[in-house]
Amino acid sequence: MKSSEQRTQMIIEEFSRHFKQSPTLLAVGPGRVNLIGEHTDYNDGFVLPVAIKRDIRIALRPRPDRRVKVYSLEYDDWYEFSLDNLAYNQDALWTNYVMGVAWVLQELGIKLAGFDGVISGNVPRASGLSSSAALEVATATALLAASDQSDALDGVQIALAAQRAENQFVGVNCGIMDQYISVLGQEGQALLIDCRSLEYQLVPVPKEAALVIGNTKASRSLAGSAYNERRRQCEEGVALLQTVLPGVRALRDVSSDQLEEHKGLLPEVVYRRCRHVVSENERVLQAVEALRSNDLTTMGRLMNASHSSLAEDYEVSSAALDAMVEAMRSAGGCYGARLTGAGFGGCAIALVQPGREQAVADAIFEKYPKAANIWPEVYISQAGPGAQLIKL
């Protein structure tokens, strides 16, 4: 993989080749991986993501008019639009994330100017590492900078604007986690997000921890329909529990003891869905304490328990994900591993002793293809910084 400096230089050279002048700014939006806290977000719960050192970058030069002209290196595709005429594009879907952010910023009353830009990313698409949020955040950073409005919004406002673009312009009903961590992440820190209040706090990731991400490259075709079904089952559980626990608004308000006391009210499958969410929220808070105490053994155990719960109670794992997690855990130096993201495919994450990253990667390449008949990809990262604007 190219170094950060090599990627920046390559994008600058591509800009100069396409626009016959040099860019003046570089906007960066990172991808993310969730350490723990899966399917808790839409239940008003807790999540604990980190920004990864893979990102989407936009090299740009402001224009004096209100036109945006961008070239995507990976798609080898040009697109040009006016900030006065933003409409959903059926033919090049990546452009809707760019236009959607412009639309939201203008809805917020920010006067935008155009720019010429070259977009390039190394966040793998459709892998559960939030390439869409990375593009939204890079675009927001670029538009605000090109318009001399970088101080118009704080980090939370930028994240909410990016989420709104995906919800209302692109039409994907995502939660807030991806945009929050892409904007607000910091080097060496995870971000504990309360998905009800939207409050957040940084949690240091010990230097004795490295992250190895295994991309199963497996199809995630079931994820959409199963996601909607799981949401309905959680809502059914809440409605039934409210008959005896009137203070409950979401599964976030239910303790494991309360769930066990009233499990007889719930159909078996609904009970198991609720048990995952309730126990996962508890695991997230325990994970925060483990990281703060530099207790990586406990953190790994919690990740393992999370995967078991996702596989058995929430039933969103897959043969490919289970094989990936098993391969990761087989290597010495792996504290724990779990699927990350919605499930059924995409990525798993392992917490690893520094210096043992390659051993875990080797175990993945040796064992996973034999079990899944798919060649994986492996990414090694530490917790990285959130959005950046670099003057060139």
Ligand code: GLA
Given for the second form:
Amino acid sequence: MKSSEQRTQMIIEEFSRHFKQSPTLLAVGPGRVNLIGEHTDYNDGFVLPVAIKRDIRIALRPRPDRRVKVYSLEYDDWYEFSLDNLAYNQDALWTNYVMGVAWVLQELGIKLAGFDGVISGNVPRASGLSSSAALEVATATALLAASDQSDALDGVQIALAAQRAENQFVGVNCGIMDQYISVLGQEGQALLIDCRSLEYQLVPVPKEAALVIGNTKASRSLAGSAYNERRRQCEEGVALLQTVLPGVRALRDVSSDQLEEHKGLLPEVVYRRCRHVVSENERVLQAVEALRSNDLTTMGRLMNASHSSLAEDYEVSSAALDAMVEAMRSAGGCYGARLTGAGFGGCAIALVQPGREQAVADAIFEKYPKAANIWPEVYISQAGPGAQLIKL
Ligand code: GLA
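Moving on from the form predicted on its own, please list the structure of the form predicted in complex with this ligand.
Now the full complex is given, and it begins with the chain already shown.
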């Protein structure tokens, strides 16, 4: 893998080649991996992600007019638009994220200027590591800087703007986790995010724990429709529980005991969906305690329990993800493993003893292809920083 400096050098050279001038700024938005707390963010719950050291970066130079002209290195694709004419374009793939962020910032009353930019990323696409949030956050950072408005929004407001771009412009009904951690991540730290108050606490990743990410490379075609269905089922659960628990605004407010007591009110599937969310919120808080006391055995057990709950109660795992998690756990030195992100494909994460990363990777390459008939990818990553703006 190219180093961060090599990538920056390459993107600067590409900019100069395409625009015959030098870029003046570099905006960076990282991808993320969630340690635990899946499908809890849109239930006002808790999540515990880290930003990873893979990102989308934009080298840019502000323009005096209101045009944005961008070139994507990986897609080898140009796109140009005016900030006065922003509309979703079915044929534009990645640029809808760029236009969507511009649209939201202007909706918020921020006066934007255009820029020339070259975009390049190494967050695997459609793999559950939030390449779209990385692009949105890099774009917001770029647009605000190009417009001399870097102080117009704080980190949480940037995350909310990026989420709104995805919800209202791109049309994906995601929660706040991905954009939040992409903006606010910190080196060496996981963030315990309270998705209701939008406050966070830092939770250091212990030095005795390394992260190995296994990409199943399995298609996630079901993800969109099933994601929305899960959200509806959670809302249905809340509406039914509110008839006896009037203080409940979201599944965040329901304890396991309360859910058991009122189980009879819920259709069986809705009950299982709720049981996942309620128990997952409890696991996140236990995981924070485990990490803070360096109890990695408990942390691994909680990750394994999270995967079972996602597979059996929330039904968002897949044969490929189950095979990946099994392969990871089979290696010595793996504390625990679970699917990460929305599910149905994409990636799993394992917490492993430092020095055992390669052994876990070897186990994945040996066992996963036999079980799933797909060749996987493995990424070893540390918790990295959130969004950055670098003057070139
Ligand atoms: C996707 C969404 C997030 C979150 C996860 C599941 O990554 O974008 O908001 O809901 O799925 O935890």
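Numbering follows the first chain given and starts at 1. Nothing here was measured: the structure is a model prediction, and the numbers come from that model. We call the rigid core the largest set of C-alpha positions that still match within 1.5 Å between the two forms.
Core-superposed comparison between these two forms: the C-alpha position of G214 differs by less than 2 Å.
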